[in-house]
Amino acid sequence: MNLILLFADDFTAPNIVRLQGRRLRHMSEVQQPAIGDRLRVGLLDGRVGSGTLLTLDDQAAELQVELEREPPPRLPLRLILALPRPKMLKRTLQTVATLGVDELWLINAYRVDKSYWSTPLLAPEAIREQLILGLEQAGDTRLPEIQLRKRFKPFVEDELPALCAGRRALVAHPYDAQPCPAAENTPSVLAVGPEGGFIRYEVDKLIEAGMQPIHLGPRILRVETAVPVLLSRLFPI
């Protein structure tokens, strides 16, 4: 935890917060601050700054906070990701938040197991929990926007062309593709398939919607590896 993320209901006064639970345990066991120490804090979807520790015991901690800076800029990216298996989904959600992705669209694909859509990790509170862990790691405060689409063809035909309009639109595909373009901070849409990749039909539909296939070279990467590699190649992170 590189930033203590604050929520509106933490405030007991305009600049005083009271923390309990997971954040208190992390503060006590990992950071181990002394009274008067300043800790890095940020308000969810708001500004970042510092908090001066006023009290600390087994029940709660109180900090006086000053939120004077904007959080790191977000990537101007709509990331379209075939729903990963649940174990990988947790790590991917954290990575997306850590890297500052603006929007994440989780979609269906032929090689996405139907059982993945019934995982409790897709509940809004479970998604939020993983995103918050990613924000704390990055020192960010702004949650990515999350969208779920369970039907591939209606999404690609009815929604994707508008999402791609006026943006650099790319699909990660290891075959019959151009090398990954150079990094530039331009609004983009990036589609990444499931383990095993998009099937040919899906790639053709994505191309029809305005996307250009790109590859990262001869090595085939797992989704959890491909996402951060692609983002580091496409944007000046």
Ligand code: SAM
The other form holds:
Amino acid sequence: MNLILLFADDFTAPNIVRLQGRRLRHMSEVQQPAIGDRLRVGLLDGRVGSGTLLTLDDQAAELQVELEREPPPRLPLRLILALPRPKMLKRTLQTVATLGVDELWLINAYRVDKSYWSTPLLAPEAIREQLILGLEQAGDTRLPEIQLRKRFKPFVEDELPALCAGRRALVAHPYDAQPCPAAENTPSVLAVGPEGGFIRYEVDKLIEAGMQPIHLGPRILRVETAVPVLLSRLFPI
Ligand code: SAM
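Okay, that was the form predicted on its own. Show me the form predicted in complex with the ligand next.
And the full complex, kicking off with our chain again.
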């Protein structure tokens, strides 16, 4: 946790917060600050700054906070990801928040196992929990927007063309593709396939919607590796 994320209901006065639960445990067990120490804090969807420790016991910690800076800039990216298996989803949600992705669209594809759609990890609170861990890692405060689309064809036909319009729009696909373009801080859409890859029909539909296939070379990467590698190649992170 490189930043303690604060929520509106932590405030007991305009610049005083009272923390309990996971954040208190992290402070007591990992950070072990002394009274008067300054810790990095940030308000969810707001500014970042420091919190001076006023009191700390096994019930709660109180900090006086100053939120004077904007959080790090976001990546202007709509990431479209075929729903991965739950274990990988958990890590990918954290990575997406850590890297500052603006929007994550979790979609169905032929090689997405149907059972993945019933994981409790897709409950809004469970998604939010993973995203918050990712934000705390990065020192960011802004949650990515998450969208779920359980049907591939209506999504690519009815929604994707408008999502791609006016943006650099790419599908990561190891075959019949151009090399990954140079990094550019430009509004983009990127589709990443499931563990078994997109089938030919799906790649054709993504191309029809305005996406260009790109590859990262001959090594096939796991989804959780492909996402950070693609983002660091496509954006000047
Ligand atoms: N067996 C699958 C195949 O051959 O397509 C591998 C899929 S890979 C584990 C999952 C996704 O990561 C792919 O659908 C693609 O979006 C992305 N990916 C992995 N390695 C890649 C590479 N070398 N170039 C482009 N995309 C890659």
